[in-house]
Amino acid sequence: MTPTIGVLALQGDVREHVHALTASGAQAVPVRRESELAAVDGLVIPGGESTAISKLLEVFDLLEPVKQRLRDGLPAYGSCAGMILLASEVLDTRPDMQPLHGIDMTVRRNAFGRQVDSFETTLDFAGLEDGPVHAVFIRAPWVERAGEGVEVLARVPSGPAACRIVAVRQGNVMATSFHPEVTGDLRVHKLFVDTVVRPRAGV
């Protein structure tokens, strides 16, 4: 059973997510219209610029439809800016930025610093086999507060940001501060594809 997973294609690293999803066994399609959103079994919100994506969701009349599909149980995954958008509260952002309330969490935008403070590390990631994940952080957020129903999947292991939460899941919605789509490691995308497949297969 091949799920159709949309990648929100308004801004950001859309192509990389399409490639990773396809390599993980999904049919990946860009989503720019409400009709395209209505046809997918899951949605990826890519990295990019969170305030720009938030504004474009309004321009393309997708903000409320995406919120509604999330409320209706659509599986979703967000990386970096996608994590910010899926939050219920965002710190250090513009007042007109509208989060999607996909996960009960407070996220701090650009928490690790500016572009020059981007870095890479390895993380233990709950639920993934075959060792740690190589994580690339680019102007990344972190999770300041995870709600009661939110599962923490990964934390920064060491350094100034040690123990900061950088991957979470609530139900069938998942988010990471980092960019697995740029490393060639498909495990995070496969985990999300499995999340989409399970309810469709009645598992």
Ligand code: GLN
The other form holds:
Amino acid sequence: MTPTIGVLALQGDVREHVHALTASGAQAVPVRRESELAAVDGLVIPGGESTAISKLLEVFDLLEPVKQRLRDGLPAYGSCAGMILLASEVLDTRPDMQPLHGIDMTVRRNAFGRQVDSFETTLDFAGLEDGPVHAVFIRAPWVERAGEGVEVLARVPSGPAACRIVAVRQGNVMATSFHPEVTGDLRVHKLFVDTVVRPRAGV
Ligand code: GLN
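The form predicted in complex with the named molecule is what I want next, because the block you gave corresponds to the form predicted alone; please supply it.
Expanding to the full complex; the earlier chain stays at the top.
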């Protein structure tokens, strides 16, 4: 079965996710309205600017529909700004930003600070074969609190932010602080496509 996976297309690096999903065996479609959201088997929330995407979710009347589909068990994956949006609590953001509560976690926005606001590293990613993942961080968040039932998939291996959590999964919802959509390494997207095709039961 070829799953239909939506990419929330309000702002951010939508095209890169569409390419990565297509190359990973999914049918990727942009989502800008409720009828498009209703037709997808999974949803990707791209990197970009979380406060802008949050505002546009309200403007496009998508905030409640996306939250409802997540409550109903829609598989979802967010990179960077998408991770921030999928959180249950966000630190260092605007007071009017509305998190989607897809994962029980507290995320700190722009967490790595000015000095190292963009960097690349390689990290071990639980469940992925064929070696470490090359990870690109761009003004990235980290996960400051992962709730019970949240699996930690990757941490920063070394440096000033060593051990900070940068990839998580709760049930069928995944998030990464970094951007696998820009590296050409399809393993994270394939893992998500696999989750959409074979959702994990009982979560
Ligand atoms: N700093 C951005 C935000 O707050 C996220 C950056 C990104 O998605 N590359 O949303």
